[in-house]
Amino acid sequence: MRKYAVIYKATLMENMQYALNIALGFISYFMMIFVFINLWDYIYSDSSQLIAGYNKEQMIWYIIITEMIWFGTRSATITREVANDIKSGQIAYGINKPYHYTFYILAKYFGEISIRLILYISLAVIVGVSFVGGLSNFRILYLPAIIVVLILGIIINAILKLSISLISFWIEDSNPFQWLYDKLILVIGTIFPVEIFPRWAQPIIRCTPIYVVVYGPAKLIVDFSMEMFFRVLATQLIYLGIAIVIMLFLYKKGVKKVNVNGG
């Protein structure tokens, strides 16, 4: 683990120099949130009105949080870099290094997004408090549980996206699959909570990565309950185990394919 910690620290220190560039992305985030604040402000004619069990304060905060996760965890390392390494044959050098390539990529990825995520969390809090106000039912004692599911959600998302990139061992371009996955998370997961969809669709959505990556952490922040926490945590642990197995399986088969072909 020490070698991956060194990779994480080195990448983190490198990205701290580009904090200003990261801040430029705040414009897109702010514009997105501003649009949805006005949209939900119009939909909620009465501030005490409930839609799918959410009041206006909770609904807007839900979007602020999910968009924060979306913008704060984006990185080309687990998408384009991995796919390009495979297509160019550069991965042959990574295979022979004294570390596991997939864990190297994950360590590098988390080193890249750590500063980004902290900045976006700070911005989300500022925007939320300024435009909506604080969450009336939020308590600081919920924070450790929320941090756990937030980190697990980010890890699961990273492993799933890395697994999609590893498909490049067999197909020429994995970007269409990345696009489909991203749009699934963005369009269905970040804009609306699960409860707003038809009843027949909700169990299906709860079986997708949406539930563990964005919905679970955001739901616990806007409407925390221990029952919900344990439900999300259990689902995340199952997803995490499956995601790791898929990632390692794809990598092992891909490396074998490279070796057989003389890579």
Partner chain sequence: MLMAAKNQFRVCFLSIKYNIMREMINKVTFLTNIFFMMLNNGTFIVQWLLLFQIKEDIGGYTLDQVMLLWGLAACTYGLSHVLFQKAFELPELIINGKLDSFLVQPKNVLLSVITSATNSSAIGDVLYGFVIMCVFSFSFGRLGLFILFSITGAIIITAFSVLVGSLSFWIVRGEMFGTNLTNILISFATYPDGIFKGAVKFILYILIPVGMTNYLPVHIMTNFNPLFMLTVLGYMVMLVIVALYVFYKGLKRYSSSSLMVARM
Second form
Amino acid sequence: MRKYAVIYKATLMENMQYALNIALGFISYFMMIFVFINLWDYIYSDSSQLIAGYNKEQMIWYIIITEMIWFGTRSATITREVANDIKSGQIAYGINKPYHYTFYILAKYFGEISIRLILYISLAVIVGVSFVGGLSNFRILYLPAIIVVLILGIIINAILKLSISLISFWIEDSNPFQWLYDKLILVIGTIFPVEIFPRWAQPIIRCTPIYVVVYGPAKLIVDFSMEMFFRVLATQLIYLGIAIVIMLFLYKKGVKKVNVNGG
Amino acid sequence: MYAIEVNGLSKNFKVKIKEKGFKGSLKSIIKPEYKTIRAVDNISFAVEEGEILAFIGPNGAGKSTTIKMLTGILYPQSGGVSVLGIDPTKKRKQLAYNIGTVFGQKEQLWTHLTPYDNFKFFGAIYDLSAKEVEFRIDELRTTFELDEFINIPVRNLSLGQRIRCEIVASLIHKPKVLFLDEPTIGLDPVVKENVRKLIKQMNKELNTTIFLTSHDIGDIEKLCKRIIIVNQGQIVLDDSMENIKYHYLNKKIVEIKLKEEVEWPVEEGITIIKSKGCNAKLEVDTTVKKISDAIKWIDADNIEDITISNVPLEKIITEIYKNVEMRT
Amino acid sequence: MLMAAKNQFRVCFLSIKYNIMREMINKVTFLTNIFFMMLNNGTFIVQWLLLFQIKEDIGGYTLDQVMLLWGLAACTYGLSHVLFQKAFELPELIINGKLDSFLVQPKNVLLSVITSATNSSAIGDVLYGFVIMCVFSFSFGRLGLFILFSITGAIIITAFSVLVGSLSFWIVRGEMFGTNLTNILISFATYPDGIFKGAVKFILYILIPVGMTNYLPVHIMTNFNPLFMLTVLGYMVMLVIVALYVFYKGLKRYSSSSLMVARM
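Now that the form predicted alone has been shown, please provide the structure of the form predicted together with the partner chain.
Okay, now the whole complex, with that chain kicking things off.
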């Protein structure tokens, strides 16, 4: 476990220097939120109106949180770099090292996004409080539970994206699949809560990673309930188990293929 | 009329100073500090039409900056430039029709196109009609022996073939002055030789004025009749190749290998550069001592091997660079 | 003069043609890029279908109008990136001294630079724009206007990008600033202007020219107004002149790669 901590620390230090770049990325995030504040302002006729069970504050907070997860966790480390490692045969060098390649990548990834995520969380809180106002249903007491769910969601997201990159063992370009996954999260999961979709589509969406990666954490922040928390947590644990199994399975199969072909 | 005339040319660069580490980065963002570097410092010279000139100096001496001001890429701080009677800062386009440029490290060809298509593209840039281009390519392909690969995409060509095409592309519009910035960088000896031949041929047949910068002594020795050496933005030497050689040729290097160890002589006009056991390397100043006198003291029977040679140009140039550094 | 313009045009045309040929070397990648970009844009229809289920008008727009806005945004963005990709990478070229080879050619520097590369997925944007326009609000007159505004819009975005990109001649970190402004322009371009109020609206029409590239043209296409039309054209001419002025002013400060050498 210690070696992963060292990898994490090294990458973290390296990324401290990119703080300025992160700050400039804030502008894009802020603009996105700004557009949606205006959009929901226009759509809600008054602040007491409920759309799909959400009032205006909750609706805007929802997108502030989901976009925060989206912007705060993006990185080429688990996508393009893994695909390149596989395609260039570079991965063969990682195989005989005393660590597991997938966990090495994940440690590196979290080292990379930690600072950024914390900055985005602070920004999200500032933007939310100053443009929308506090959430009436939110209590500090809920925070530990929310943090657990948020982090679990990010871990699941990373493992799924990494697994998609591992498909590069078999196909030339895994990007289209990566892209489809991103679109699923971004267009269906980020902009709207699940409840806005037609009744028939909702159960389907609840079964997708959207539920555990973005919807779950965001929903708990804007409208916490113990029952909801346990439901999300249980689903996340199941997802996490399955995702790890898939990732390890793909890696094991893929590496075997490389060995057979001699890289 | 001179092909190139330069008067009191200067150019400064402002460079941000950055301290090391994260703190340094932070500081350079909040309160950046600048340092002015005099890249080119009051340079004047003139180049005759049809001349081949070597413009050399150590890294960062201001060679490229000068060449870039002559071709209209950079604006001078002060001073005047006139190439073929045209001021690059005022009539950049007009100048461009009359000069050619090859920057060894930068490629201007489209790599997915064949040399032939590339030449046609450059023809269009220089406003040549389809017929003119056709004629010109025909001329160049025979002169420079491009037939083998004129229809193969540039990305599939060897480095040597590529550089040959780069040079030919810069000749499509029959430039009167050609600027070559390290044209032989990264090439193997055979290709280097070819490129030099090509440059020489161009100069002879078309009377093209050639302005060359290079770190390759071979390029300079084989091509140029005149050398300008710059260092720290200033001209430190502007002389003909013959003069330089003559000036330094009154020194000879004598390398001796003896059968038995002897006492090396301490005499005026002989400097011992290196001596170890039976081997020695001596420098003889022939204005003080004749070479025959210098080796007279050695017993001919004791000589295993002896070489007498001129001081290599490379050493001459290094010497000149060094002298300047000592002075400053 | 006319001859020079003709020759200039010929070089630009060849440049763009060769760029696209280069992208087409790998046909599979080329076609997937285009296809996925169209699909990418298509997914946003879901977003608008859902929003219009909640409310019938959004910012004074109907669904068809929002789609027209989307189509025009895709088309202007696409066209400018197919033809003038390097206008959007200008800061990188300036900072790393990559303008040299264009400066020794007897042609317009700016045009040579910005036409020296293309973006194949942007072809998907252009195609998507036309498909969306034809599906949601086709009429021959509108198609004509749509083509016209795609061109004016592409020119305005390009000029805007050249303008902010040229700041890199003065400010070293200019590239971040420039890329961000262009990104902002794009994120506003697909939302109805009616949802914005007051000062923001002013900024969108004057400072970030999304009003001139997209909003006003959509208003003209729904409700023809010659005065608006002249405004768009006038704004375009003005912006092009300002961009050219700033670029050439900055070019005198261009330092090629000499700074890098000095840094060593």
